[in-house]
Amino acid sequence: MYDVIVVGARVAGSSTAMLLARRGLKVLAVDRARFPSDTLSTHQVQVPGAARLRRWGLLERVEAAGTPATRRVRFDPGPVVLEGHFPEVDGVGSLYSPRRTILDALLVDAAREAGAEVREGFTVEEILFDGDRVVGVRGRERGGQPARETARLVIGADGRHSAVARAVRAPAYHVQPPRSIAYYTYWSGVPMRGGEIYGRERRLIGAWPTNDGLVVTYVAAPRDEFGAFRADPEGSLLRSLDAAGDLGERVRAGERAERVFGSAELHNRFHRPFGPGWALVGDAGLLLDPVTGQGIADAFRDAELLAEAVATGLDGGPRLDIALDGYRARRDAASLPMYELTLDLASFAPPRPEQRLLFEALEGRPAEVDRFLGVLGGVVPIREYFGPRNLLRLLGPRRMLKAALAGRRMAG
């Protein structure tokens, strides 16, 4: 018998395994793919996930594997252009977008070396219980006979689509309906001095450098959109890019050097994340739409919120189901801000009045442009920042009474 088994071996799953065998946890972690392979992803690994990666020792990996790290950024909405860096963590201060291929190969790799069994190829068939409580998985690898796994816990890593979520009928709530579509691709031979993000009419669009000298190339349109984009993907992602400055003209000198990839099932909603014998992280767990770009640094900061919670009830401190609970309490507490201007962003919405007085309230001021960056990369808290004494500080008596009475226009 384990004392976990994680379904799924990607992000969250192998960092979570990772940990837990660091604690001294007899730990075995199971994934249809082998590694290294790739998945539909965002890329970015924000400034807070970049510094869990240093603090686990794993950062220096990644650089080493020829990721680039991306301190400068250039946020263009349309009225003004901000160019800035983020806010440090811990002493990291820049992003990093590797490929799948390499991030999620290194993790598993170091649950390996930290003492967790990684079984590869494995698809998980069932689900098992013992009455209400979930006690092991059956399942097989490619080619090999059924094996019965036992656990004292289960964790669902297993993504969107989550078997154990969808076995231990994991409640939902936050739940709110797609809104957009996310369409990618790569790029050889295109400048870059930093990573670039654009709003635009019905458009969010990011580019940022990753590995092998590749850029990805980031369109988020709304859902009303799919049809366009699905029967002319390189066309609209393409026409897209023309609209962030001279973004289209740079790639279009480049090579486009693989498909275009795409997806329009970008769903919103928190699942309670444990039950008896269970419990959730990752996308099983918590799915927001990509257009932040945080699933990533999420996954990283829930493994390290769930593994302390598994290890602290599994050695005979507080009992699981209350040190469980207090992962949840701590991870919903961390995401729904985020969640909440994430959903705000999907909407596609043009810039508010009030919207459009910050931006132009943060130009020229460099040390203003960098917090408001660290707020879209997760580094400084969103309430906070958008708080009446902030925005106070920011705008002004007089920018303050034009978007207070600004936003009563709207409301009205």
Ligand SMILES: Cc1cc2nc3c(=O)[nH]c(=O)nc-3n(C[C@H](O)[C@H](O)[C@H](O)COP(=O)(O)OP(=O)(O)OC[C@H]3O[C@@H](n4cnc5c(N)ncnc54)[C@H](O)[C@@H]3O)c2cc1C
Given for the second form:
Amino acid sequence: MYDVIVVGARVAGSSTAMLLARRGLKVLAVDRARFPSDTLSTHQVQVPGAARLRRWGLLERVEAAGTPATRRVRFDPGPVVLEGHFPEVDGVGSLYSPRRTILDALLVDAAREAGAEVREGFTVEEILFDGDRVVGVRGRERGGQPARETARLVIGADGRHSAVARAVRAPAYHVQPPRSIAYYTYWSGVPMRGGEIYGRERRLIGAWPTNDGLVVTYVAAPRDEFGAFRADPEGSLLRSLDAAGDLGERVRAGERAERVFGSAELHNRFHRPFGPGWALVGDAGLLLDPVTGQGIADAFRDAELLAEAVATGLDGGPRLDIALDGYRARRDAASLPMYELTLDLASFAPPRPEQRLLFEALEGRPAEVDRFLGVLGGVVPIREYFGPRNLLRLLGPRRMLKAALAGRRMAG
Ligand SMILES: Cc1cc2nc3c(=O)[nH]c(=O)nc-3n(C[C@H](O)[C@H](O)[C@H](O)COP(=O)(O)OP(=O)(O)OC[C@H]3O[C@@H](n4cnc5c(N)ncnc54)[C@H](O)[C@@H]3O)c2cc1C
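Now that the form predicted alone has been shown, please provide the structure of the form predicted together with the named molecule.
What follows is the whole complex; the chain from before opens it.
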């Protein structure tokens, strides 16, 4: 019997397994994939996520794999162009975009090194119950015999179609229908000075340096354009990049290095992340439109919160429930402001008058531009930033009055 079985071994699962094993727990992590393995993702690890990797002793490995550190960012929402740097977290000031073939494999290795048993190519087919309590899993390796494994706690880190969340009927809340579609691909020979983010009519566009000298370009569009993108993925993507400064020209002068990837299944919801004998982490527990690129850093944060809760409450019974409810509360409080901001961005509305006033107020103020970039990157607390005190400081009384007369909220 294990202390913990983790279903899914990518960014959420392997991190959780590693952290629990480092605390001395007997951990089994399983994944139907074999690593290195790719997955649908443009893989920006925001600064807080990179800081966690540093703390876990893994950022050096991401860098050693040739992943460029991105410090400089251009944010071009249309009315102005703001260029700056992400604020630092614990001495880390860069965003990284490691290919998931690199990042996920590196985390699997780290989980093993910490003492967790990791079974690759193992599919969980059934969650085992004793009454209403989860007690283990049944699954098998490809072509192998069925195996039953039991544990005091089963953690679902099995992504957006989580079988664990389905089996335990985890209640969903803050549910919002999908708003956007995402299309992306990779290019060689594209000069970049850092990361780039553009807001254009019905488009949000990003470009980030990744491994092997490639650049990943990402286009988010409203869901009603799915048919057009599916009919002509490359043409739709290129036409969108053409609207983003000279980005279209630069990628056309380079070479497309991979096929175009796309998804319209971008759901938004929280799941209650614990119950008798089970817990959820990563996309299994909290799914957010990827337009703000928060999923990986959130998974790292929640792996830490969950591992701490499990270690504290390990005796089982009421203590574990209280600790896991604390995990739920901390996760939700940390996620909700970005969840609201992300859904607002995924509505693809042009900048509102009060947002234009803010952008204008930031121009020519490098420290303030950096702080604003920190909002987008999950470094600067959103509610504090858009609170009246900070807005008054940024806008001054005259612009603040104008913004108030515009009669709308600044975010969310
Ligand atoms: C188009 C797109 C772009 C994105 N871009 C970014 C970005 O730039 N930055 C960012 O931070 N986030 C991004 N995200 C979100 C990010 O990819 C996810 O938040 C992240 O992958 C979630 O990690 P996870 O470990 O929870 O789940 P996953 O990465 O989905 O891993 C789940 C694992 O569980 C395994 N599994 C599932 N069921 C079973 C089973 N029954 N038995 C065994 N194994 C099982 C799967 O094989 C899989 O390996 C993007 C998402 C999309 C769709």
